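Only one chain is given next, in structure tokens, and it is the form predicted on its own.
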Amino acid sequence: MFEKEMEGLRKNGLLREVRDRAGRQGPSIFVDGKNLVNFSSNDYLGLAANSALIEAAAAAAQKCGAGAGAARLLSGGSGLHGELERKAASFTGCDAALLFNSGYHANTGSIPALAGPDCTIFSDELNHASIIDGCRLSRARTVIYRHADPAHLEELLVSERPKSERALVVTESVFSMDGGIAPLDRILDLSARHGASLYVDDAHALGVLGEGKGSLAHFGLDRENKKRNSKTSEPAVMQMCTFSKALGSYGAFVAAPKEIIDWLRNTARTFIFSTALPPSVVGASLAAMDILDSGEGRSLVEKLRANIEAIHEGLAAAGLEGFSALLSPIVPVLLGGVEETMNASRRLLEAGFYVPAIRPPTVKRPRLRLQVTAAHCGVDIGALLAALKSMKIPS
């Protein structure tokens, strides 16, 4: 049916393949047979094979079996699901928060139940595909503007914002294909001052920024939106944060002042149609936000802090230079082409890395994305920096 179109994915190198693993997540994973050093994980606190939540997650499955067997307005929650809630949302500072089975249900939902025709959405251009598609459901007008840049945002809620009723200004904080931060202070003053909500995307700094808090925590917007959220008659602040990344679980929650979660939970079309997450996820994710806010959570954020400088450093120092934040654990190495990529990664498997090609459509230009994590030893970044440089990539 499609063989014209897959032999043109084959012939431009851009034919994918799933390449399932063997055994657990972490730091190395045995794919093909081989033992890998894995630089393509987002489990940056290294929790996915923590003990903790995997004996969590089978109690809750003890107590309240394998599945949900239903949506969390009919019978599907558990006292663990509305316990996760009220965790997440003291967490983060925020009034209430709503549990979505995923990252990309979380933004497809919420957006389109806080946008709609009489909203004008300003998204950044490099925002993930799950705010694309949230952005086109709603049926709201759109305005796409310049990457990180509140100047060229500015520019736009001057002119654009006086067209509608309402403004919802969305930005991922770190973004997961470039690693950037996103000026968060900056974007907040910003649509505060023009009237627009703030919706942020906190899926790859939940667990990595503002000492685990999340991106709003690490610019100090945490006491600001609280004090905001506060006064109901101005636009709101919301954090989209998922266990599956520095959490180690998986699903995702909202957080934003209370008369919004209430409004999601009636309106959020993948909350409401969708069964709700099993038990054995949502005590895994306790069990994960329990460490979170503990010293051990804290010890294992500062760890993943020092590797992250460590790579960034010898990227540095090795002519690689990649181009994200220094505070992200997502660091690309920009190549040529998709063949020069495509081998790049492909030696660097034969060296014992497992660091996938990122080739379009999902980025225009081709990369190796290095992912550090907490769980990662100097041996292991060492020995990738000594790879890189043996194989004379440019940066």
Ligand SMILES: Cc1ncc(COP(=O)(O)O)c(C=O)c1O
Contents of the next structure:
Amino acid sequence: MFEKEMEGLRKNGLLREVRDRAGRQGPSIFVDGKNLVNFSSNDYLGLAANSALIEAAAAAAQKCGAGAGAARLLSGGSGLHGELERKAASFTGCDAALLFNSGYHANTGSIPALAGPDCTIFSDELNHASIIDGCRLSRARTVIYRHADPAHLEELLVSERPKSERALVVTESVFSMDGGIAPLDRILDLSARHGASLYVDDAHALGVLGEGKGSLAHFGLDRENKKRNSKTSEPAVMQMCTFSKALGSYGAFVAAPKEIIDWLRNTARTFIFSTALPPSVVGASLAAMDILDSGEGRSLVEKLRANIEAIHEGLAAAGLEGFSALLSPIVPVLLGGVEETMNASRRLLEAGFYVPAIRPPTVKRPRLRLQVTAAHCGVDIGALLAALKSMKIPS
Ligand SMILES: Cc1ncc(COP(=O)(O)O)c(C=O)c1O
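Please give the corresponding structure for the form predicted in complex with this ligand, as opposed to the form predicted on its own shown earlier.
Entire complex below, previous chain first.
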């Protein structure tokens, strides 16, 4: 079964294989018996191996057990789950938050709950697979607007939306494959003017933008968001954040006005029909939120910012243009086709750097995707730039 299809993937250089790491996630990792500088992690603040998270995970498991045992609406919730929701809501400046088992669960559960067949969804063309799947599951009509293009979004909000229908605009804030940042100020303004709700996927922005609070704070929209959300008759703003990236743990939450969170708790199928997160994971996320909301967290966010600047400046100086936004830790480098990109990734691996190639169908144009974190030091970044330069990779 599938031999022909698998052979097709192999022939086109698109076969995917899992490479297991030995030891912890961090700025250097041990893969296939080799120590590598890791530029392929969403662990933007270097918290995945932080001892406070590990100790909190162990303590939560001791106190509440290894598994949750059931969904939250049955007996699966612990006091820790509720505490994490309250912390997430207050940190993002929202009324309330609801935990999901992952960002994938959050998007595939919330979007169908917010947008049924009587709604039109307006979705950025580069949105993540979990958003695309959420839109498909919703059975709402989905209209795709050009990437990060508010003018096109506005055109479609006018031409493609039957007057009586509800509308939901869905976008990532920091795009996971390109590192671009959506113009949320304009998108929020447009959605408000056209009576559409806005769902922002902040998976790569929490802990990164807006002094760690995410994209709405970055654009100065968090207060605006609160004001707008306090008038419950108006369409709302929802912020989906993950604990699995900058927070170094696992799981996700949607922060929104209380009435929306109450609705999601009652209708989001991935929340209702899936076993709750294990207490250890919730304990680690609580410890990560405590760090993010402290002086230590603010220093990590600043260190990340400095490293982002260093990699962008270094690439420009080496004549290797990464094309993402200057504030983004995700820096794609385009080198041509699948073969050139795979070769470059292989050569970097031989030189001691883990920078996987991202290929179709994940992206249309193959690329090396560099991800910089607060845990990298200047030497790591300098060595990667020197390796890229010495390989004479064209920009
Ligand atoms: C933009 C975006 N949204 C959602 C997700 C899914 O998050 P999780 O890994 O927690 O399922 C990802 C993860 O890759 C992502 O990049």
